[in-house]
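First, one chain by itself in structure tokens, the form predicted on its own.
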Amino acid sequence: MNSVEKQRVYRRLESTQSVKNSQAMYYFQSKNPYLHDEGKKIAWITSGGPVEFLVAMDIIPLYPEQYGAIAGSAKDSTRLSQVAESHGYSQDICAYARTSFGSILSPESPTPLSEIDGVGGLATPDMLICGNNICGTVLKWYQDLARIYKIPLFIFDTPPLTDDKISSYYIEYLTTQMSEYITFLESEMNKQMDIEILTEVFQNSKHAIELWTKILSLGEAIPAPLNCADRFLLMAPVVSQRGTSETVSLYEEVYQEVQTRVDNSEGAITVPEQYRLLWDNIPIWFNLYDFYNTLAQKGVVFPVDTYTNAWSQNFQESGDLLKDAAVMYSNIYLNKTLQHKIDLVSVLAKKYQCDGILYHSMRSCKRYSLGQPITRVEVTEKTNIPGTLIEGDMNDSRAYSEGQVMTRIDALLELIDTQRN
């Protein structure tokens, strides 16, 4: 690789430490040796299953898919699915599974959070929340966490909609959902949920989601303030802290600096800005900056993607919280129509002034990829913005061709100078 091959073209965005050290000092808690005597405990959960009632009720939320991310950032993700599929776990299954059962099956070399607290492996949970909001593999995989670790697991259940307007029984079978989950809670605390706390949880919680909103809104501008790799590191606190003052903090820096950028139309890469692409799908966490880098030195910068806005849903309040939360928790991305995303996506695309359109096509989450061939071919008529679907995975080195990706690209990149001329 030569010299200019390694120039980094990327803008360093200052609040982003900070974001890094509070997921440090989370991460840091979280393995307090003295955690059970404060009356706290640790809980796994999935990214789309309801966080606020484990904050209120001192009850720290880790999350296995977050951790599957950081291990794919160290490049380790690979071997650990490797570990995983040497237990008997098929390399079909999602990466970010394998790569938590290769941690828990090779306690002796989990990835050490090397850039967030220098342990490896998250701290040993005393209960699962699982929320099917997001995918199916969840069930099977929280099922078995409960098998090895012989913990309760907690299942909220929340059926694809098919309709964007949410039927009234509906809301009413999760309604009644949210309260089991409290009921669980409370007995593995042994202390009853104050509803006080909760209300004041969910309010830093929407708070967060607005600033985190209006963060990603910027990349609108030109040149955008963002690219994508910025949101993937940005994204964390809303996914794992929403429910606290500290992220709302934290965002409101982030979001006064991403402001002055705009304002000195500063974009996040330093080479003129040629084409806006949006993207679709869970990044490639082992190949983050490299790719995106590679990319920006064409002048391809990404304002806007499905994966960091699928946290922008926010709490609507109608004066009954489990309600409100019952709503927001089922009205998920991922757990919506496949009209909804190509609406979704022709909207975004338009909205940032996108010149093209990037799908990846993952072979670990199938509910993600599910449908991309179509919604790129009904997106480009809608809207008549081309789009190139490549594929690879977000853990899995294994299942990505860099030659292939590049020569995908180069070729959409071609089109759009085609229609610009």
Second form
Amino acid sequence: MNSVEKQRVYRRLESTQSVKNSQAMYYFQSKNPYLHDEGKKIAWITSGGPVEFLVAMDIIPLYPEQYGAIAGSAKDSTRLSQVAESHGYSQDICAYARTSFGSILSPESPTPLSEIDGVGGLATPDMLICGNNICGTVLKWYQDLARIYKIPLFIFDTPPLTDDKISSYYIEYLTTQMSEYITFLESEMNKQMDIEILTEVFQNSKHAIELWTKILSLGEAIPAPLNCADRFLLMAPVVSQRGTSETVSLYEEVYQEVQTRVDNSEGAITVPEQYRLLWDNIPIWFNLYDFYNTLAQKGVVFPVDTYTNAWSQNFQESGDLLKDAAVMYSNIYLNKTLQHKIDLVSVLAKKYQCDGILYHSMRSCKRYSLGQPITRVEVTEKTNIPGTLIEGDMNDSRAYSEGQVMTRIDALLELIDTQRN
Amino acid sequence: MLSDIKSEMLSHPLEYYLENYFEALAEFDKQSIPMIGYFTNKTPVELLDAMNLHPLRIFAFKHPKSHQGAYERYIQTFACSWLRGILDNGLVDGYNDLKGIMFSTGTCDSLQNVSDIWQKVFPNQLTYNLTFPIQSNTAASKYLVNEFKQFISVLQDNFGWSSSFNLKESIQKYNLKRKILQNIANFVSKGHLNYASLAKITYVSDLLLVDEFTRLFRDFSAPDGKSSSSQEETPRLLVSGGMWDNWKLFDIPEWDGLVADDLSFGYRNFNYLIPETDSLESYVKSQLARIPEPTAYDENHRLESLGKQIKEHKIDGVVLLTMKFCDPDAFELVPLRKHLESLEIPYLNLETSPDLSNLAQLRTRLSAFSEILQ
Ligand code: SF4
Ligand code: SF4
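Got the form predicted on its own; any chance of the form predicted in complex with the partner chain too?
Below is the entire complex, every chain and molecule, led by the chain shown above.
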């Protein structure tokens, strides 16, 4: 395949501006110098952490992982990782963690959230909330944050699920922790949790997740209305602000626009769609637009990915809020078995009529990546859809070689061509 | 014959059993001793013993037939070197003599994923993943009691009920083993035995039947006499780290001053005793009270314990041993360093893999460290 000149071949989605504005406001509010006087506090929380409880208590949740993605997109994550390494953090650990430590320990100012508020890194936390339903790494990461900031850390422990059935004692363990979580927050905020507000926040969360799931499902259309980079940007509110009514309104707007695209048979890319690929794992943040744009020039579009799908889990209501929350927060993609991942990738690849699968093998994230060689073989056996692994990282550009990656992708595209003929 | 193994035990140096690890497995199998292989020091060995199963630790010793790199079909190169070696061994049927493999996972992402991968690669072997809680409070104890009960019922389904199930007796046996190891560790601290011997004895203790080990080592005593004056001048070292399991690393003169450890399969595997009762609740409680591994959340317990050991053994310097690509070790390094700095104890970080591919470099750095301490 010949190299093609770099030109923008993706279609801009108007509602992404609303998402950006909303994120800007969110970060701006977190920097409010009178925040404590207004009875608010800041919590840093992991991406799989139970955020609704914070929203209900007037605590602003901030996500070091999301900050990592922002620093990555701003092409500053490698520098920040190096700062962390110079303070003794190994280059082998998750680059989100290194980016986060780097931003805290950087002698210069941390990555400006320039796209967002132009006033520096994440606001200093008052407390830390860590859910290990995404990986074990976050536990060590937050343990160290607690040491650095000398602030309280609440751990929401969700042992990895070893099969599809969740035992009653497992749920009981998690539900008890939900109660302890409330007690912890009440003590930190010196006020009672209002269960009515909490229920309302969970309802907002549920609606946001439902809308997000509907938006993702529109990707089944041909041509695909959204590409990977679109979804990676649009996902920010469902990660960080999912308990708010603003997120619900925002996603209603996004949904309308994407639906219109589908109705008009307008694709996410402006060139004819030739290859539909599934993306597995976190994106290459430091090369986000270039990467997908370069592939889009070859007619490659990604109608679906496992990463943004991870926020589409359903909140089932049984009438016991804490128990329902416990079930939802354990039933997370990365907390489940390899078999579950194989099944899900197979289902998604078929449902979204993919021609191939790209597995981003990231040394930063062992939980997401280790096992991908098996997934690749088994998914192809099940679906007859070929896939390939590309080596890289979401935030550390030193672990990424564009030449090698593009060669592997070209080989996959050729294989797809051969299978078609 | 098992009896041959026993007699060889007495006539061969300890390394015989470590060097011939895979042959020992085959011998146990021939003797119809049902073995369950385990990976971490959290494994409830007493429960396995009570079920008449022999808990046998899985080491990353290289199988004579293993092809280095065979693992790449299943896991990527950035998995820790320890797990890669083990998968290589498994792929040449190195662990086929085991009736089952058990993972006791906490927060090590690599181990967690490999537990799933193992089930895929070796579908005919019973693979069990016992997931430990991070917390150690009442809710966590309750959860773990149920996890253990579930585990027992799976063992029962696969191997039948052991009518002689007696948890208390198994705890007594393992407590005795731990006391023997504590005693031997004392000899090392006093300079009457070198650390490599302790490592070998500890490793062998996780290989032999527990009764056999206690019979052989119950009256163990190190050569009598005071440490020589040259030993007294040698700086006293402690090695701290995770799942290190290659004794050969310690069998070099550069470790002469090594008198204590803080390793998963060393001190942290024998420093505790469990209340001798039949109560699963009490068993779980004492398991959760142990010094946390690098994989676990730990506010201060491990650091405090390390500080105590440094005082007790009059340590001059600490070697922080990390396994290549082991995230938990890498993360733990930062608080450990800070803690040692606050105690004004010099330290050295050595990173390596079970195949000791950088041994020459490690030796140079170790001797330079000892020189600085002198
Ligand atoms: S290890 Fe993976 S799941 Fe965990 S924080 Fe890093 S990128 Fe996220
Ligand atoms: S704790 Fe470290 S050495 Fe042990 S399995 Fe995990 S990564 Fe490997």
